[in-house]
Amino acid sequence: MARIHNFSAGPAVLPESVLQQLQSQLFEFGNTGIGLMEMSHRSAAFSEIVDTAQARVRRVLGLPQDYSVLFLQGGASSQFLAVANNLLQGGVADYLDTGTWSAKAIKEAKRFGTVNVAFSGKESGYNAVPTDWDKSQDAVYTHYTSNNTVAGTQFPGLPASHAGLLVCDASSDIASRPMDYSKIDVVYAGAQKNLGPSGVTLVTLSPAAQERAAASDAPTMLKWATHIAAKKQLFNTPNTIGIYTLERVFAWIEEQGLQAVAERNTAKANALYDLFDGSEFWEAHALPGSRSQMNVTWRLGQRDLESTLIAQAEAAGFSGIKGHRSVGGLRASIYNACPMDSVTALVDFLSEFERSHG
């Protein structure tokens, strides 16, 4: 059977490149004699797995050598609060809620001290990130979830201004454009999305957030300085085969450069925008100035089409357009990974189903 057009939320689609090279290495390693999965986490093969990996998040994102790059479980929703335990400590930290993720984030900072909601789009249905929010001036870190899967939107680029550390979920778009990340404390993302297949967590640490998290009596498995301290920052056995796939698909975006798989995925995007604001036919959820590159979500102006417009594109081979079932409508999340073949393809049936619905 041919490979469909996948544009689901995440797991998502990963590089072709990729899932070959996954997929020769997985009866046997190299020269090992073993398959990928079935190797020790502490053996000498696995080792220079995890060093070329680390080493190609630091060159990707532009992180000096004194930031610690971690690769855990659980997911970001572990770390909404791992983030809280480590760091917060009794303390204030602002939260811009942007959406359904931010929002559970803030649920769990509140375990451990006080959280300032700077800002909250749920009133506008989430469809624009801030520009300025309302600061605490004691804040220990303001956090910020970089692209909202849900909502689809995006900050621009870095917050302009904030209190105190800089803390981000990027589980959705890291590694998408340029970003100078060695100018944020924390960030967080799970791989399933931009960077892998699910199972592990990127975390990244400054100086100054290993420093205040060194001070935190957070459990042991969430206590990021259990991690750090470990041999090769591996305290406990990780998801070797997702690690292993990570570190391809870096690869993958190094060989590339970060500057043109930006400029493709704003390519996949506009292409997309330009026909919901063509046409009254259809709704663009975000606002312009707010949105993203790599989640966009619609409606269509006749909400009773929508169902039809689901079931027929499934039917022709486009498959997770269906939107967030917490907010319906539909949504094309199109990650690195996503071809431009692929956009234009949904972009040619949604022209066609605005010719016979319209």
Ligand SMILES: Cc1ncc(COP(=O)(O)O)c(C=O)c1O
Second form
Amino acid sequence: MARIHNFSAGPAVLPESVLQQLQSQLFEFGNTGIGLMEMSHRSAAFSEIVDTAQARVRRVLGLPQDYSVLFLQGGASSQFLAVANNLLQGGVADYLDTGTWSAKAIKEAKRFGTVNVAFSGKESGYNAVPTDWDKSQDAVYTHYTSNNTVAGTQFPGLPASHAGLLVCDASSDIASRPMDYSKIDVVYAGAQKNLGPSGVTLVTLSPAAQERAAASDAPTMLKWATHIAAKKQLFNTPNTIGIYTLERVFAWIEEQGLQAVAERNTAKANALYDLFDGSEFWEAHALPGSRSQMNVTWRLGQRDLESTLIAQAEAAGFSGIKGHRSVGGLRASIYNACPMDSVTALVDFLSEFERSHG
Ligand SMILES: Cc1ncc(COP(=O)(O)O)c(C=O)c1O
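Previous: the form predicted alone; requested now: the form predicted in complex with the ligand:
Complete assembly follows, chain above in first position.
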């Protein structure tokens, strides 16, 4: 069966060339006589994969050598806990509540100190991200979610100002556009949207974040210092196939350049937002200025038509466009590896649906 148009929010579509490389290395990695999943994480071949992956992450995100690059497990959800456990130490942190995932991060942080919810978009259905907020004088750090996967909002760039260290959950927009990631003290991202399969979580730490975290009493596996100190930053057995895939995805990004990837992302998102802004049949959920280029969320003016549209879309080969259960409506996740062709086909399909039902 041919591959269909995949708009899944994650795990999500991966570059076909990466899938093919993965396939070819599974049985025998290079000339080692051993398959990718069968070799020791301490072997020379795997050490090279880790070195290359770390170097690519640094190049694409613009991180100097003194930033740590960790490939952890436990998903971004474990980092909700780890961030506060490593940094907060009884102090105060500013959190921006811009949706489902930041609310979960806030819940975990409260275990380790005082959380100041400096902004909350809850009342307005999380349809916008803030440009400014009330900052705590003594905040150890400010936590924000750069792209809100469920609501479909995104910070257009780095926050103009913040208190303390800057911490970002970048799970759903990492490496989707050129940005100075070295300005962010802690970046964490589950790989399963823009970077590879689930089961590997990228965490990058500035020297200031490393210093603060060194004094944490977090349990061994959650303590960032454990992983930083380990040989190749591999304290225990990592998700080896996940790290290899992540390395290949970063290579795919580097081949095109992040600028080209970003331009394609903008073109894909605009094709959908232009359709939704052009007719009252559709309602884009996020407000202009806050709209995500990764997860486009929308509703139909006639709510009772939404289930018909979702069913017809599935039947026509468009997978994963049902909105998250907490907000309803529709969502197209159009991460880096989602081809422009898939978006063009979806726009054509939606236009035809509007003609026959509008
Ligand atoms: C922005 C954001 N943060 C965190 C998570 C949770 O990630 P994980 O399932 O890796 O714990 C998700 C998952 O969709 C997400 O979109």
